[in-house]
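Quick heads-up: it's one chain on its own, the form predicted on its own, in structure tokens.
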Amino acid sequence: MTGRFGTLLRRDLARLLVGGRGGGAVLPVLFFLSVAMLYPFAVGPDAQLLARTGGGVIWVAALLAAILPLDRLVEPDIEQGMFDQWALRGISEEMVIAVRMLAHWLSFGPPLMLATLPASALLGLDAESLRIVEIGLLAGTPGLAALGVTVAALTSGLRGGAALSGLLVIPMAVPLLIFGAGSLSVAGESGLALTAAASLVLLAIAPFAGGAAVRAARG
């Protein structure tokens, strides 16, 4: 089991980190930093306004960056019959989806957390706000990864599935955004706890929901 898990994880990381024409892990980071650079031009040079709203902007940029690779998460493997081959080898859809969630998070979560350091300087966040944002991203981005893989599985095989995936993920991720960004204002530590709790719920549900969706798409 461990060997299969490691093999699947290496394969998924190679596809998501390099990405070919999809840009791999570089594209979400560049998109994330572009939002952080453009936002101050949109709202003006008000340092207090930037500091007050910067954490929320980082969360929105993280969500949008996590959406970018959704079209490469599940549908190509269904079209190529990879899930059929894994099933013949005794590898369940739930296991494949769980590994895909981990690979998806590793391909965008840690890079975005590193990119938050220069983004926080552009947005004028102080050290305490940066600490809360980083902890919130550590707690919340696994939930975004789980949600993204699940929605990608649910929309695989549908016409316009890539666009539909993004449209579905955004409203479903609203609780994570509210708790994560809210931790910078009045929620504090309780906001971070709620972010982690919502993320854990998504992580627990995603392998089973995604696995069922893949089986339905294969059938």
Second form
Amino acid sequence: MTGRFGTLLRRDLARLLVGGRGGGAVLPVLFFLSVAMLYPFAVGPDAQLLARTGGGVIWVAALLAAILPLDRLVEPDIEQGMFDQWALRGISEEMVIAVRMLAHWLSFGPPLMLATLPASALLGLDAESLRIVEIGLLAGTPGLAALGVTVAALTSGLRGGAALSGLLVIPMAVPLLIFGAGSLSVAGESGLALTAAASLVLLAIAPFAGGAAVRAARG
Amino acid sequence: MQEAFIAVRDLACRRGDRVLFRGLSLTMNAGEALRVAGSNGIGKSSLLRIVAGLAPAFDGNIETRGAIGLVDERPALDPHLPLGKALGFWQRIDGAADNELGRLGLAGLLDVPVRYLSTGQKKRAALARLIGQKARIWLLDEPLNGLDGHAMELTEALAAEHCGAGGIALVASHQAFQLPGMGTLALADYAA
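After the form predicted on its own, can we look at the form predicted in complex with the partner chain?
Every component of the complex follows; first up is the chain already shown.
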């Protein structure tokens, strides 16, 4: 079983982290950095304002960057009949979805946390804010990955599924955003704890919701 | 190794609001082959998917023993990967096995991305995947579509060898499939 887990994870990482058609992890990171670069141009070079709002901008940019790869998370494998072949070999949809969540997180979570370093310099964040943003992203991005894979499974096979999945993820990611970005100003450590709690709930539900969605799409 | 076996009793299949067929029963033991015949849309593919456990039966029950391999119109090979790597993924899942690449005429195509392969070449690649799976029960959905005369004969020969080795082949095809001792099930007889 661990062999199959590793084989599935390697395939997912080759598709999501390294690339293939979609450009892998590079595209979300570039998108994220360009938001951090554009924001000071838009609001002006007021260092205090940038430092005060920069953490929130990083969070919004991270959320939107996580949406970019949604359309290639689940749908191509349903179209090509991969899920049918896995089912015939006794590999459950839940396991495939769990592996995919891990691969999706690895391909955007850690890269965005790295990209947060130059982004925080662009926005003039101080060291303390940077620390809280990084811890918040570490706690919140696994939840974003779980949410993204679940919604991608739900919308696979629908017309305009890609656009729809983006619209569905945004409202459901609001708790993560409120607690994660909120920990910068008022909530502090309890905000980080709530971000992690919201993430854990999403992580626990996602394999089962995603697996059921894939089976329903099979018809 | 477990004896391959399929038993279908009183099966009914529904797609949407329409019942496609009902009252279908069949039994297949090791070494047997059966062609499901019928015109387009009569439910051949649905029957195979129900036997495979991928679609629910509307009524009746199915019992199968032995691993099931399925080849349908989707090759289940990553389109952007070279054929060798795409097949390599399934070899690692199934445990390294001989895919008969030489016989299937794929040995020279291993560096070609799957999306550049022709319909017939993809079909042969899917057969290679099926052979590597070493399943006792083969479900072949229109296996001859897109194949040239030589590849058709090869597919029939491979299915004959599979049945000779104690396997089961259930073939849905609107065209003739030459296999010694193969029965034919006309799905139109069970149309609801």
